[in-house]
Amino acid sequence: MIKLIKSTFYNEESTKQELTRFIGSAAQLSFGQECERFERHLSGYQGCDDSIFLNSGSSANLAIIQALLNLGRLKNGDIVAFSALTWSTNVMPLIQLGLEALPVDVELDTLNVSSRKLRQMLDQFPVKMVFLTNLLGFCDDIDEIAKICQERNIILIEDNCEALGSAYRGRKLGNFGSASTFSFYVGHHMSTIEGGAICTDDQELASMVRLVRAHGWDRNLNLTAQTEVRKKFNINSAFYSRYTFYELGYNLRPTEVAGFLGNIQIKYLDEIVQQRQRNYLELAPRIYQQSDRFYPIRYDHMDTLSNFAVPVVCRSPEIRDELVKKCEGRIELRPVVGGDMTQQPFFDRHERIFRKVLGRSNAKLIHEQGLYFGNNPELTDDEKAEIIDVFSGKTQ
């Protein structure tokens, strides 16, 4: 069976190695030095001015929203724009927390959100914030898309959670919006087994993001961000400022373990993206030239393509049925993503206003007729060219 992933850590050996001596020597696995030096390490990497260590990738959607509100740039009940295609999690805070969760589909040959495809609800729809995915690695034109939300003042924060270290025209992704959020999920580019993080280049949602993950209160401030709110809310004991709860937060704290583990894979990144790269580019042109069973997939607009999963969107759903029989027991397959969010039971029951503003959708047929397998940095000559045979149909 070719798994989507083939182990927890890239360098896996020597990682746990690692990992066994530190917790044997750790004076503390609580939230400290290592999750901090991960924060300037990623940072460092995806070219900002601050990151905030999570415990995951969901976790961080729940904070930068909640932070948003708790400044004031997002009030209940507005509506926010999301890629219609993505993962649960993009969409339940937006609705946990009282927004208007408007799907806005997306394009089939890049499988995300377009600036054409987003005018379509703005249009529309007096939008106040996009939360965009930047589904697998791939993106359409972002830049179009950030330039339209800065002309008419809606907030761009990026899921990237899926697209650690791709570029596009000179620019990492997740750099086009005012935020954007990561995940170091195990089976994701790069693994600290649980893990997620905030990426922004503005200080006062930086600091904001930062009381939210630690219960609304203040420890994790640098020394400038803490007196402006013990002044701000006139607290001046010691004492008790530890103990001040400011704005609504939660418990999203990571580990010293997964600091500890990103210090370590985080050196390795540059080297897994390459590698899962030229996997990609090996393999998706072999497959997306049967034009009669797939539908293209464009891929020669990016700088760089981190894709830690290939899609397939099949031209019906009987070729779909007939591969995923095809790879039973041989190649691990999952839908694309989450698929369709307007199609599952949760948006239909709680989301209010816009259960059924798509329609037929590209979303939806993704939803129904796709699928992928996995694209690791550990994928052999050999798994490659079973892959391309069983999808080629040169395979029973």
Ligand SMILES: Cc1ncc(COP(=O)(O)O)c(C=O)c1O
The other form holds:
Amino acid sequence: MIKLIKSTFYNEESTKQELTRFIGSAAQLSFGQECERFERHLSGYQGCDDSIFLNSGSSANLAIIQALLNLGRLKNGDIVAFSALTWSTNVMPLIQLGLEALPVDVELDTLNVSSRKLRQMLDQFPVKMVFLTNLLGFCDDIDEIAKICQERNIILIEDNCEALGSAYRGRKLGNFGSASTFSFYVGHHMSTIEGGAICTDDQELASMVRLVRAHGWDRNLNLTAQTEVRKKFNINSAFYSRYTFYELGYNLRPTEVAGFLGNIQIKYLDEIVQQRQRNYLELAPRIYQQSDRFYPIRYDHMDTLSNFAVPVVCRSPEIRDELVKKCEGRIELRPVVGGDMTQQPFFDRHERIFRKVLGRSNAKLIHEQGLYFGNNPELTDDEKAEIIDVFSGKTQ
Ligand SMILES: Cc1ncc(COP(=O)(O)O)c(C=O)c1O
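Next up, the form predicted in complex with this ligand, please; the one we just looked at was the form predicted alone.
Let us now look at the entire complex, which starts with that chain.
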């Protein structure tokens, strides 16, 4: 069986040995130096000013929305556009935090929102923010999307949980908007078992995310931001400042175990991305070239394509169902990420949602006719040959 996730870590054996030594000798295992060191490493990798490490990508999505609300950049009832093809916890925080969630359809050949699709919605609705998912390492014309958002004074946040390492037109994805979110869940680009982050160049936003991440207190702010917040709220006592809660927050902190793992795994990240890109280029063209069975997916506009799964969109639900049957016990498959969010049971059960704005959408087609299999850096030649055999219809 070719599993979706083959290992917990890249270089698993040595990573586990180092982790065991670390746990045995660490003076502190709650949030501390290792986490902060990982934040600096991630900023270096991503090429941004600041990174805030959290306990999951879902937490990163929740924290960025709460931070924007706390800062007054978003207000209750504002319309936030999101990619219809995404993960549940991209759209759920919008609903949970009192925003109006507006789905935007994706292009069939990139699986992502394009400026064309976005414009269609912006011309109809007064959108305050776009929460754009860079699905499975791809993007469409995200530079044009960033330009439109800037011109119309719309906040652009990238959910980059599926695209760490991907680059488009000389820039890493995750650097096109005000901030971006990341996930380090097992099987994603690099693993801290569970983990997530927010990257940004916006210092005010970064400080607010740090408040949101831990109880609404100011302990993890730098001295300037801490002095500012204490002055604003007239907190002069060192004693009370330990338990002063300034803004709505949560506890979304990671542990030193995750920080330590991040510091090990990020050293391998370039290697992991290259290996996955090689796999993709070996497998995808040979699958997509069967144009009577599959829709082609474009990838040659990407400078670097970093994904953890290979998407396949079939020409009909019957072809997809036949493949699902054929892969049983041989190749582990999933729908294309979370699928079309407007088709999910939770979506229709909430007030603050734009229903039925998409009609017959590409997101729905991908939901009904798509699938993916894992793109592991450890895929063997035999496994790749098996995948090509199955998808080319050579074996029954
Ligand atoms: C687009 C997207 N956003 C957010 C998440 C949530 O990340 P996590 O699993 O770390 O909570 C995922 C998870 O796969 C995702 O695909």
